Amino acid sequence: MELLKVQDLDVYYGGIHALKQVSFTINAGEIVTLIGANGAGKSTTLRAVSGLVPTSSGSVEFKGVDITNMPAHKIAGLKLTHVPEGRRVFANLSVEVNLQLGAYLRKDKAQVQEDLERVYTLFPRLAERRRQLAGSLSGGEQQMLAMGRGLMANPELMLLDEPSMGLAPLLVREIFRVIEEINRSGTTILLVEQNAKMALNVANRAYVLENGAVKLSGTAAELLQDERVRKAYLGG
């Protein structure tokens, strides 16, 4: 089932044409990754999908509903969650309050408590630090918290923007293990990631963005073997 359909999306930042006729689809249950160099338009694509930047033309459909330029809080209410680059946790609030804020639109209180325990199972470090201020956590722990907070919205589709940025290799592996676990439990994922090799190793399909446009697409296995991708993004 087609969960997300992005068609001919154009985004401008002032006079800069940031996205140029970007089109892609995501089916329920998939991990789809967007790869490309810095400034290629990956994060802008996520922000356009989740309503954080306006689009000038094109369309975004989620579960068959046109959400193009819908306010971000309404999109979040449709079970589409965006975990932004840079974590953006509430530094002066505890870990647990940060997680509870992820569920602010939900009314199913009993299920919210179950999901909180699920997040603590996925991220045992957060359970150990549940009463600590989020600002006192390490970068890796803050990334876990940002992902956990996203999960508390009970999303059908999670947009993950650069989850491994700035993390040590051991933590990167842990974050990707959890991404796969989240996906196995039923959440579809759109992943933007500088670490193209790791992203392609967990994804079903991928799109390569260059200068704001989709230049290549295919299964992750195909792109891992593509000479152009290997040369540009996988170190040869």
Given for the second form:
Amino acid sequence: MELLKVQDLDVYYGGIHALKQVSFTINAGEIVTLIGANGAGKSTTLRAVSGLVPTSSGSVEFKGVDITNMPAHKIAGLKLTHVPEGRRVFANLSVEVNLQLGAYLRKDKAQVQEDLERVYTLFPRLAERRRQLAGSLSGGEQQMLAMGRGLMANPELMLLDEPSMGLAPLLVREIFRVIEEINRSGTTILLVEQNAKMALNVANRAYVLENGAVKLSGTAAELLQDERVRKAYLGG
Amino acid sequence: MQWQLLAAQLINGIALGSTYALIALGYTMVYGIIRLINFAHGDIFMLGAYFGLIAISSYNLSLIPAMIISMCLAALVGITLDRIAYRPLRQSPRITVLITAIGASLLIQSLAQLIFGADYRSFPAKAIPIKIIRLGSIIITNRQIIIFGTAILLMILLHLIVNYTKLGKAMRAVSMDKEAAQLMGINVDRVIAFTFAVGSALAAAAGILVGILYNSVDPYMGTLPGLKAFVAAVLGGIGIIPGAVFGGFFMGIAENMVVAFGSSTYRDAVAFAVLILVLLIKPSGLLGKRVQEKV
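Can you now output the form predicted in complex with its partner chain? The one shown was the form predicted alone.
To see the whole picture, the full complex is given below, headed by that same chain.
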């Protein structure tokens, strides 16, 4: 079943043609990754899907509903959650309040409480620091908080932008382990990563973006073997 | 006798300062959320005083219902102001919005003069009969106690709203990162409107309290207290809620100390002396953290 369908998306960003006729689909249950160089349009694609940047043409459909240019706060209410680049946690609020804000639109209080426990089980470090200000956490802990906050919305589709950026190798593996675990428990994932190798190892399928356009696509296994991908993104 | 004068002026200062604090809270909350110095805020304070005056003198309401009605009406004015004057300029440079705020201030003053007349008006004496309370040789009036008590009560209420309600938490989230707040499903425009409503309601309460303190209401009464409360907010660190409370009390007390030890001629000058000193010595305010410019 197609969960997300992006068709011929064009985005202009301050005079720059940032996305050119980008099309891709994500099926329910998959992990799909977008790989590409800096400035290829990966983040812009996520931002266009979650409503943070306006699109000039093309369409975005989520669960069969047209969400093109819908306000970001409404898209969030459809259980499409965007965990943005650079964590963007609320620095002067406690870890727990950050997580509560992730569930801002939910009315099912008992279920929210259960999900909070689930997030604390997934990230025991957050449980230890639940009363601390988010700004006092380390980079890795902030990434866990950003993902935990995203999970609190109980999303069907989670957009993850550069979750491993700036983290030590041990933490990167930890983050990828959690991504697989989140996916196993039923959340579909669209992952943007500079670390193409790690991303292709967890993903089912991938799209390669170059200069704002989709250059290649295929299963992760195919792309891992692809000569062009190996040269450009996997270090030979 | 010197210390009694000091005590009397200290009490005056605390009463006046609590009204400055209420006004400063609105400045600081709006600044915290949309980085705008809302120069029309002092005029909403003035409208609040009129709403209260009319409710008490024309509709014979007592103080508490008059204050509640005035706060609700002012909240509506604040929301309307944001909706028609500021919201269309959300993506504009800050200077554009600032100039709009000055324009809105002048517009509200002129409209008030048109509707309510330019004359000074006063609360009927029976609204709050003056009672004098003696503590040894110190004299306190019941009005001072009402002013201080009401202000503290409203501040506690604000503290509870900001820290413990869902909208309050959303407000703090929006003030830290609007985009991330949207991704949580927070309707940023609605949270901004709520901030204007709360700030305006507090200003309206302060308007009635100042109207009672000086027993005088006129269309231009918002200008000077508005400026002083703005200085109070800057003094405490603009955008920081406890800073506004601290700054308000500081300004009220400082003003009355100048009266006690210097001359009442300089009571208004003290605000601007404080502003200049703060901007020279600690521009982020006394409770503010140094903001590191990100390169």
